[in-house]
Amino acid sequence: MSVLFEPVRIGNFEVRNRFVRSATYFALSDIDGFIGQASVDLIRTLAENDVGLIMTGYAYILKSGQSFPDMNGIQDDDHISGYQKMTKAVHDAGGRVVMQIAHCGIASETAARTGGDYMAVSVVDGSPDAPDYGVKPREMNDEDIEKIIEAFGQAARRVQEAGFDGVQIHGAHGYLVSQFLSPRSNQREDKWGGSLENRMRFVIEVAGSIKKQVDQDFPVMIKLGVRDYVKEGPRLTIEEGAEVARAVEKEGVCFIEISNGFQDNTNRKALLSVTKPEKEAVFLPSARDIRASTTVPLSLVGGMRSLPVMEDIIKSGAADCISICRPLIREPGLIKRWREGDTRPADCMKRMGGNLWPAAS
């Protein structure tokens, strides 16, 4: 049997294989983030087709952090019952499911376009990274930041009450955690900015807020942008990303999914152009650096399509799990196909275009 189909323990539960469905935006909710049967069916199908650990598309914790109008929400207790249908469907199929929660910060397009409280870590005039929604954000103050930190904790409480196996902080892709971590977007001069110690204060306090609201053994995870992929200007380095990984592990985070922070368009095209095996596993060098700094299980995302590449990664010890999503959009039964002996690479082989602010969560 391939090492990819061996079980792995994450926090307080076991996953039946090494495959993780990486969180990706559903585009199935209503304007207030309520999910329906289509969302339940989507996640149930993945569980029925042997995906070991399923991460939901990101859910906003406050309306001020809503990016897309059909983005999932977990901002109040009214959402719990809908998600209970989802978790039951997954558990009935023998799967495990974790909710990814997020605040999108300056990428909160819906908040910006609907007259909501549109905020940024720093207001950087002329920044090439800031999206243009036709309205200028205001800079967060201490009260705003503390409110968001508390909202992460309350959202995680709802996640546990809904029956999820864990919660994942969205700490990548240029959303709010990335915006605090990166000197590109964080130019504050208070306790939340400047040194790495200050820039990572936000994510550490988010993890602490979550741990206060959930049971002691409830798994808290993070998708972490461990470096910025940009050619010009200040950036989060992999050395800094490794320090952040160590710090969140000390706060009780039990699983780290390795991804990117900010990307410029040139790097985005290069990193996500997957047309042959030697271009797969684009973040593998970062995984090796994080592996040397941490002891918790790691999952690697980024362009993997063929079993031999994935097996080599697991056998090398660089990661414990493989995260994929676009291949599962094209082939929901991909993992079952592989398990049953049809080991052809995933049909999804082409790069995804787009700009700095990705649809994928």
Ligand SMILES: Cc1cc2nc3c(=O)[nH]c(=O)nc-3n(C[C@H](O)[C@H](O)[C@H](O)COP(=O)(O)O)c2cc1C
Contents of the next structure:
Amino acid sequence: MSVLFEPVRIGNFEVRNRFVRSATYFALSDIDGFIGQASVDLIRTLAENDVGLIMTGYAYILKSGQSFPDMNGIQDDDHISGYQKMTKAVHDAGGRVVMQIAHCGIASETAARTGGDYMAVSVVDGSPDAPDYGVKPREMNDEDIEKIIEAFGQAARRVQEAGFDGVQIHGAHGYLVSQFLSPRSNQREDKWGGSLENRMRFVIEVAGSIKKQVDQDFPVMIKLGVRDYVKEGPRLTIEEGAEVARAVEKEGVCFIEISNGFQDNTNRKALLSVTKPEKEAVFLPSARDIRASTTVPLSLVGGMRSLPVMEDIIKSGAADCISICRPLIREPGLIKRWREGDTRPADCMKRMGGNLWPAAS
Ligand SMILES: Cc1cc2nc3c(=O)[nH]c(=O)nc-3n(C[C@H](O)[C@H](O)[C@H](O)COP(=O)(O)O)c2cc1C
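Moving on from the form predicted alone, kindly provide the form predicted in complex with the named molecule as a structure.
Below is the whole assembly, all chains and molecules, this chain first.
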């Protein structure tokens, strides 16, 4: 049997195989973030098709952190009962499900466009990473930051009450945690900016706030942008990312999913043009660096499409799990197909303009 179908222990639970469905925004919620039956069915289908661990789409913890209008929300207790239907459906199908929670900071488009409290870590004029929603954000003050940290804790408490197997902090892709970590977006001169110790204070306090609100053994995870994939200007380096990974592990985070922070067009293109095995696993070198500085189980995300590539990653020890997103949008039954012996690569390739290569043995 392939190593990919061997169980793995994460925090206080076992996962039936090494496949993680990386967090994927559903675009199915109402304007206040409430999910409905379609979201439950989407996640149930993945569990019924053998996905080991499912990360939900990102959910905002405060209205000020909402990007898309149809993004999931977990900003108050009224959301708990809706998610209880989702966790039951997954558990009935033998799966595991973790909610990803987020604040989008300067990328909070809905907050910006609907007259909400639109905030940034720093207001950086002319920043290539700052979106233009027609309004300027205001810089967060200490009180705002403390409120957001507390809201992460309260959201995690709701996640546990809803029956999820764990909670994942969205710490990647240029959202608020990334915005604090990266010197591209964080130009503060107070205790939240400047040195790495200051830039990572926010994520450490978020992890601490969550740990205070959930049971001691409730799994707290992070999807971490371990470096900015940009060629120019200030950036979060992999050495810094490795220090952040070490620090969150010390804070009690039990599972790290390795991804990018900010990215430029070259990196975006690398993720979009995965047309052959050599182009898969875009962040593999970063995974090796994080492995060298941490002890918790790791998952790698970013462009993996074929079983031999994934097996090699696990066997090499670079990661314990393989996270995939787009292949499961196109083919929700992919993991079951692979388990049942049809080992052709993810169909996702075809849409990328690539050719399918011969099946793995
Ligand atoms: C439609 C779509 C929605 C996504 N939503 C999220 C999300 O909610 N949270 C997150 O961390 N990443 C999100 N991502 C990024 C993916 O989880 C993943 O990191 C990225 O697509 C690379 O993996 P892949 O090559 O397997 O698709 C999303 C990606 C896509 C294509």
